[in-house]
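Single chain ahead, by itself, as structure tokens, in the form predicted on its own.
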Amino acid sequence: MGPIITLLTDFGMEDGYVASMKGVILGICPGASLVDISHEIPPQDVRAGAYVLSTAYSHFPGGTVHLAVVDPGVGSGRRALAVKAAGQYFVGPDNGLFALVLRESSGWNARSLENSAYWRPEVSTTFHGRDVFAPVAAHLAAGLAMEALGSPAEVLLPPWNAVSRKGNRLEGEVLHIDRFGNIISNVKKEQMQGVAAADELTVMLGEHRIDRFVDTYAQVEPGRLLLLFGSSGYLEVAMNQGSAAAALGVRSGDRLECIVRERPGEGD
């Protein structure tokens, strides 16, 4: 099989837009297998990019080239990246879409792309995935040197990226909500230590108290909101057959806290 080039963007697919990028990978590196993970990320919703990003990267083998494209700023003074982490490369723009994957990567090479020779001819303010981005995809599966693209650069890392910790409580925020309605927060299962139990942690969404922590959707009833890890270890608020996004009105960027509390016998 050859090389592997996945597509991540905001684009939809009413509009031409993501053929004309698999146009021009094509043409570079017509042996390419390409592969979408979602073209129906919101809207300039960069954390929902980079969070779907982050639960899809790791299945594909090693070498592959995830080219994202979430970028409301194209065509202002944002960087243009290419990112080697964990065996694969990242093709995109550098407003916070790599900030998950690389907060799993203990150690990563990036470079600003800089040299115009692996992009198209012609460069359009308002199209950087078409002109800049699929070509630059397209050389690194065909076997381009990152050395080649550009400079070193150092990776925007956004605050959303980032989980507080005071004493028992941490404090994050929605990172995406899915198609179900589940509301999808910045912290792993990792980050909950301690926590094992379903009356061991409550999450605070403004007014919002949730603290029903079970293991699978279909342990509380139908319409009852909960608390779990989801697939990609991230913790979720969700309810049973029904949208807590909607019931709660809860948003993307939206503010919430971890509360963990002591187990019977601990602090003593």
The other form holds:
Amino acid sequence: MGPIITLLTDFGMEDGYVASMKGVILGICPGASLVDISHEIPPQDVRAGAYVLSTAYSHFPGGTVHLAVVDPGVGSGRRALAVKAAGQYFVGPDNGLFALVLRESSGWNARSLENSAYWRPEVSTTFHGRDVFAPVAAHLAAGLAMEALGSPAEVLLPPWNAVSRKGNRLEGEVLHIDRFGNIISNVKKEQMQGVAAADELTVMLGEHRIDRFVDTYAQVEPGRLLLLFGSSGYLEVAMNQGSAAAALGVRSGDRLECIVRERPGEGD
Amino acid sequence: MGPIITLLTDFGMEDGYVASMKGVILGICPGASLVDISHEIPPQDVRAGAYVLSTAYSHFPGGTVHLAVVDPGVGSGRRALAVKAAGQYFVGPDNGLFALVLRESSGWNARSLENSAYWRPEVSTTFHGRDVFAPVAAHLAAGLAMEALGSPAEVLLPPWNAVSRKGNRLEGEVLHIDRFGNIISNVKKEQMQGVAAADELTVMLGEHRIDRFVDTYAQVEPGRLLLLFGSSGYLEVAMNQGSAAAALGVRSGDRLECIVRERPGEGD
Amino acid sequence: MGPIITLLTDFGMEDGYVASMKGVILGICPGASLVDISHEIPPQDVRAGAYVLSTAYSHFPGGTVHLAVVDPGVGSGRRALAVKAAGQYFVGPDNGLFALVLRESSGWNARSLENSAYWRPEVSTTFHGRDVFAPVAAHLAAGLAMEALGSPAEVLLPPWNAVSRKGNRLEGEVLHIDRFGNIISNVKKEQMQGVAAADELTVMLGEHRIDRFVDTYAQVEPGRLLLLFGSSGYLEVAMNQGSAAAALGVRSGDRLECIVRERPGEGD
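Now that you have shown the form predicted on its own, what about the form predicted together with another copy of the chain?
Entire complex below, previous chain first.
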């Protein structure tokens, strides 16, 4: 019944990196419940890390501390952050990792990690996850006020978290290819009011046109492409029993266009 | 010292699926100890899931709740279950995932999950692990009575959990190929009373005949095939320092025949 | 806030082996906090296990119990051990798994696991992790005195944990190739006093000479080899944005020589 701290990294579980962070946390906040979100984020893929974090965080109780370290800029000048948003805490590098969470949040409070009193005494050049972020997350979970960590800060919101709208067209981006080859976009259900029936949405991915909009994979024949909103509300291009990403040659970062056809007789 | 909930899925750890289930659980049952059994069950391989669950559950204290989600039928009409057996609880889809556990149990009590008061308010079409099974497991761990979940139910016991006996022959099936290429059958030690010495057992796998029955891999030369009962009591065909499955071209689901030779001078 | 038990094995997470050990532990020591160090140690690679354990253990609070099972000798006559060192406990086979931890420790107290009262009632021939080591670790975490486990014992310290020094030359060995292809040696920062600037160290790996000594990968151009002390203090040969191990054809166990050039004008 201690505080909950989740961990998301690109460190993998072959080495002792994740365990070192957990040891540091348990030394500072002995009663913490530690929950792994994922340590299999592709190395340095901030976008995939942001996506996976955004699919999981909202299911945790208020006050949970989310420690996220996908940090290609470690050792450079990138800022280190603690952010409070949606009743939860987020600790990690300021590189866009929290952008998809913040996009859904009505407001937030961010601090730059400057007060080394809450870090490990010796900070390595290569492992801020253990030396800066883990101890800060543990102190927050143990009840420290955000204000003690450093001065108020802006949060980097990279271009890939934005969806632009022009009339009945939305332009977004491929965030992530999951293990089944599903192509996950940054477009969420809430951004597409009124899309409910199969004939109302077309997605263009390069030259490819997909317009079979369904509720579940099994509604189309094996090998056919389809559109659906995944269990976290992101629009996906998928193939029943196959890899849509392989079939279409699509990669993370590719642009995608959604065309919503107006329903006849509707005012708005 | 809270209740224990184990998790077994085919979701992998690349995405946030498992963490989402854990967040839901901790919101309902804050003191729970969460233990991963495996999230690397081959996608939709119910048989492998059933095998792995059956090797682990009995080592947990009484009252443990085992949440198991390998669910190729999600979104179809398959039943959702909670089962009490051997002093423990099992929650998941009714597709055979609990068959190997129940085969060893003298009796059980199963309920169909019908009472949506114990689910998440909104149930997605594709992720019942998070929306139905996780909250139900958490409520059980928090002390809810099985009876509150729904009406009494049968449990699906698929053909692959059965071993048939004809005189001195037992016919079973390959349940799982493990990471070392060991071929694990559904035949357990208890089903083969009297087999104790190397010359008393022959296994036929297609055209292949294996009859070197030992206690430990190192008892045969490298590259030689052998038979043994693994640490969970299942009969295995293995190769010392090699992959028996690759050598024999065997796959999950293949039939296997065990011939137990009678010992001279024995009455029974 | 119960005691902490870490787990390190080469079992992988596909099967139920790790969970079986955790179930046994929680039956004996219900309040334990379980932390995975890694279960992805290459099968039977004691050296890699020793390395990963040595990078993680010191970050845990005093009194933590580290359960480590990489055990190629299971079923043979190898000794089973509990060791107290550096204020922490280590439980596992006596095959060198603890050598790198003990190299850094000023002294230790080891017991041979002989008292079967602290094991599971039935001990399999192939899975001492579950049947011997897990219950012993749980009893230690629950407060049992080391002395109860068995008689005092020596600890095997294999040759690969030693670094030999001849004048300004240190001879060591490759301990581990990490997931990025970094070549990690068994030479630690403390064994190389005075090495601080880029021009003072040369490493010979077979015919290859590496002498670019830096603080962080990004200090050299992509594709260039470099030397640095990793976040755990081990000397590494790495390549910025590439695999040093692949480029040099180096493997775990290869010899490596460090030549420290004397700085002019220094007495010692």
